[in-house]
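Listed next as structure tokens is one chain, alone, in the form predicted on its own.
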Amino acid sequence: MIVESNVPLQPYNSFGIVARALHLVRIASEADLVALHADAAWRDAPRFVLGGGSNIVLTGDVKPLVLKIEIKGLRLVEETPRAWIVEAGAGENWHDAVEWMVRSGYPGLENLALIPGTVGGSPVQNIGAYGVELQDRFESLDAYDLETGRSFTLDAAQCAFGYRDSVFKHVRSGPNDFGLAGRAVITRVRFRLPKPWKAVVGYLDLERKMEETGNFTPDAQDIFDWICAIRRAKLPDWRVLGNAGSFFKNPTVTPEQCADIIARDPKIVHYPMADGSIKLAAGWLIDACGWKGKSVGNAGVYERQALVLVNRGGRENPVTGGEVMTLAKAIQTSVYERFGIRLEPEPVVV
């Protein structure tokens, strides 16, 4: 175990922010982790765990020992008549596992195609888009208690999903509290692939490519496919344009408010939910603020989709953490006052 001193991060935060970690340690294996709580110098050190930091806006230098998660592997545990078992490494790179698992013929994670950032942080979030969520897709996981220096798995029940939620984005607040933020470093995810598979493809844009191609009965590779060229339509790559994907959250309001809201504004985008909520597209409210394209400093809403906000000045001249989090606030501020609804950021602000 090697513990790095100033490191860059622009290379490891999506947005392309310029900021450092005062010092940061690779976790290649459960052996670093075994070994970092081995080491008095650092076991009771403030820490901060970083996967693909596509989920992150940095507004300063990154003072916690910050854990870079690079476990690597990916293989089929198991295969029943029911379903494939298929177990990754929290490093490996989200789309890289989808695409392998679509390739090796075990479907069920191709609409979540192109979704950046790592395995290790797709629980965490609970990612979802085009009607499937990890939730729908989960198995177990494997972690490390950085407290008690024990590893130690989880079942669906035990992460307490929510939407864009779970039990490793909530501080312990008490004894009989298992909110595992700050304490808990996914190590393996395991996802379970039903047997037979069925095609979602109950988005109106997957609908509108069935269209297109006259392909009314799609495989996993081709919904895969769709996904991916859906995404890059109204998405950014990360690479050429610094980003966090989606911002906000869709918020969720009871039909009354959705009825409210439509009386006043008929063209808004919603989905009825299974608990009976309505689910509104915020990209929708945040464009129907005025907000599509607009910049404080170099940051900026993209033009094609109003839910990602955007490193205007690239890698020379880039946005900073605070005109991120200065631009947010606004749409906030703008989307509160026009439709009495508040947005919650998705990534962590650090």
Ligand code: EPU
Contents of the next structure:
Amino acid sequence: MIVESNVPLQPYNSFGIVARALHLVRIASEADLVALHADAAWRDAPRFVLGGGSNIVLTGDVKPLVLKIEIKGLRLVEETPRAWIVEAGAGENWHDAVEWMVRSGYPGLENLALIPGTVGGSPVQNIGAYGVELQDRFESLDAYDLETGRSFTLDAAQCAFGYRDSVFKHVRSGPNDFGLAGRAVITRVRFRLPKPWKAVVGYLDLERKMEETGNFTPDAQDIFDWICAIRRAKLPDWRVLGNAGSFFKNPTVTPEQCADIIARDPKIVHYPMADGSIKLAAGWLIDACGWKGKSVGNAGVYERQALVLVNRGGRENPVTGGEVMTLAKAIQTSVYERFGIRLEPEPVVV
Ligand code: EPU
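Can I get the form predicted together with the named molecule as well, since the one above is the form predicted on its own?
To see the whole picture, the full complex is given below, headed by that same chain.
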């Protein structure tokens, strides 16, 4: 097992924040995890699992042992009359995996094209966009438990998926609690892609694309291309302008709370949920507080989507994690003062 020291993390986080991993191990296979578990010097050390680094804010050098997941592999494992089951290594780039599936004739994840990050990160926060969430296409995953040294498989129910949430985001706090953060490393993910394939085009931006192009029966490749175009127009490319996607979750409120806000702000963007609660567009709330285009130091609010915080200093003079968090707190305070809603950050603050 090779433990690298003082590894620069700027290339490994999509904000482009400068920080170092005091110690880092590359995990290219399950065997590397077995070796880590067998190593008395490192086995019990605190750890931080790094996938694509597209959903983290680094606020300083990372002291826990960084496990950089580089497990590769893409294959069809099973085809039944009702689905294709495709397996991907946790270290595969998410977008490249989606593109490979669509091109290979295993459609179903095209609405999630161009989401930054790795396959292993996708179940952690149950990524979702344009009407599809990972849990809708999830079959199972393999993971390695660094405490027991055992591999295990979880189905969707065991992953406890929620909105941008799963068992992998929670630390176990008691004997009846199944939190796996910092303990389990996802090694492979299997997707269930239902047959016959059906387009998911209910989202407004996709309806617009159908009208624009006159193509009302798009195939998976059409949707893939449209999603790429929609995201490129609306969201910054982290390679050009560092960011971590949506910085806050869309909050949910009760219908009474929503009615109260509508009475004051009739234009508020809100969506009724299946469980009776109402989801509010956090981007709209932040925008309404006048934050779009504003900056604190090198941390800025993206001009075209107020939910995205960006690194205005580029790679030369990059934003610090502290600046990002100062801006995030200022936004939270003003949204709370105006709407009485506490916005919850989406990325993991390290
Ligand atoms: N809006 C504004 N001003 C803004 C931003 C948004 O008024 O500055 C309004 C929009 O006009 C729209 C509504 O808010 O009516 C919602 O905006 P949008 O359609 O851009 O979606 P979102 O709710 O902001 C969510 C996800 C995105 C995902 C899109 C598309 C979350 C936190 N974000 O954004 O996911 O791509 O829907 O499905 O759920 C991510 O998680 O990193 C991410 C980018």
